[in-house]
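Listed next as structure tokens is one chain, alone, in the form predicted on its own.
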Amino acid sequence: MSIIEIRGLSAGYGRKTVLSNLNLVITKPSFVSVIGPNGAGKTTLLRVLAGLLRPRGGLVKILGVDVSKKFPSSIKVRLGYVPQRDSINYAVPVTVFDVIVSGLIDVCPAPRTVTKREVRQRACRVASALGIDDLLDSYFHELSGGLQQRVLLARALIKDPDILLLDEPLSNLDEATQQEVLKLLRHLVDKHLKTVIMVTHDLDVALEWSDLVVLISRGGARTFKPGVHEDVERLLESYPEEERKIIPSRRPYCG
């Protein structure tokens, strides 16, 4: 059974049609990184994977069960999504921990089935492990981006997914703090067998941190392995010329 299957997805927004016959398979726990273009469509097909967008076309299959025409609650409980953080309401005047422990609306829909304690230690666990368990009684809404983005992660993480949906996490952090997170995401797919697929302009971070590598173009697809040094130059030849800006140099990604 995949982890994620896609065969000739297509999808879009009103008449615009973003991803047309795409097509990914992911066979094994693994650190994914989603790169391409402005407007290539890497959101959009995160949001395919987060049942946020209904697929116009083709099979979308996510834990061996098909979700391209219902997508299943029994499926949304094993996801955690973090959007972009200018998709995020920061008019609401809500604690660090009302945010973190609203991630669990989909395992614990009704309130009485968890015990307010164990809604905290959890929310505190998780809170500790992204080093912002001193931030719980703050207001999301007064935090820095940096710890924004730590408190959103925060929320994807506490009901343990199976999968982490993860849109430019790593936006507004210092490099040490990406450091610090990148180590965890790793530790999440290498200790605890989870899926991570993450979006990144990023593509330093890409080759360094994954086990693949998606770029994302034209509306389809094409997969790299950071390890393999001709994975590594058919990337570098095939990214659009427009943000070879953003090619690294500070390493060689493979001997």
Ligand SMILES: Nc1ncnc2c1ncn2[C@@H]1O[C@H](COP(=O)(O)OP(=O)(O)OP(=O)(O)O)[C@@H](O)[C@H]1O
The other form holds:
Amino acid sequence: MSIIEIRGLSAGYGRKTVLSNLNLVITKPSFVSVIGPNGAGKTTLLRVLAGLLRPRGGLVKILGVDVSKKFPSSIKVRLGYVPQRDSINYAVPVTVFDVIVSGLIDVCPAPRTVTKREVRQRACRVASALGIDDLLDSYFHELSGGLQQRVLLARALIKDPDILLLDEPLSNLDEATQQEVLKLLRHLVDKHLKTVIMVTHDLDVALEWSDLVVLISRGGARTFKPGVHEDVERLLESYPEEERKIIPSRRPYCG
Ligand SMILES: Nc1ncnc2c1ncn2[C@@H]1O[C@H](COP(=O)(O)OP(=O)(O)OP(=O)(O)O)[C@@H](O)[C@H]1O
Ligand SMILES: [Mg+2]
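Got the form predicted on its own; could you also share the form predicted together with this ligand?
Below is the whole assembly, all chains and molecules, this chain first.
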């Protein structure tokens, strides 16, 4: 059974088609980076996988279940999604603890199924893994962008999902925190057999940390393996011209 199987996906908004005939298969727990120019459809792809945008056509299977027409909650609970821009309502002051715990909403719509103590323990565990355990009682809207990003990651992790869908999770983080988050994600893949699908604009990060790089362009997806010399060369050649400036210098993994 594949973790993700997408065949001939088309998706868009109104009259606009963003993804057309996109194919992507992920067969084992992996760290996958999704790259591509602004407007290519990276967020659109993640929204389809998160069940927030219904495909117009094609097949989308997650953990062996066809979600193309109907997105069952049994699959939703196995996904953790961090959107590109958070949509938390700032008019309502909420604490970091509340934000993290709201990630359990799919898992236990009936709150009695999980005790308060268990909820607290789970929140503390993920907060501690992300170095934000001393912020649980702080107000979310008072935190810096980077800390908010970490809280949103904790929110996605609290339900212990099999697949993490992360839309530019590093964008607000300083270099040291980026490295910490990347290490954590790598650990989740290697030791806990999770699959991480992360959108990034940093090709350097994609090549260094992931098992598979997916380049979204012209509505489709092309996949490359960072460790394979020919793949890296092809990726560098096909990477959009306007983003070439962020291409890293050729390094040892290039062969
Ligand atoms: N809700 C929407 N309604 C209409 N068009 C949309 C909507 N969301 C995105 N689009 C359009 O779909 C296209 C793909 O957008 P998407 O957000 O998936 O790109 P992206 O690759 O994530 O870009 P970025 O790197 O800027 O985040 C863009 O042309 C965008 O304007
Ligand atoms: Mg986007």
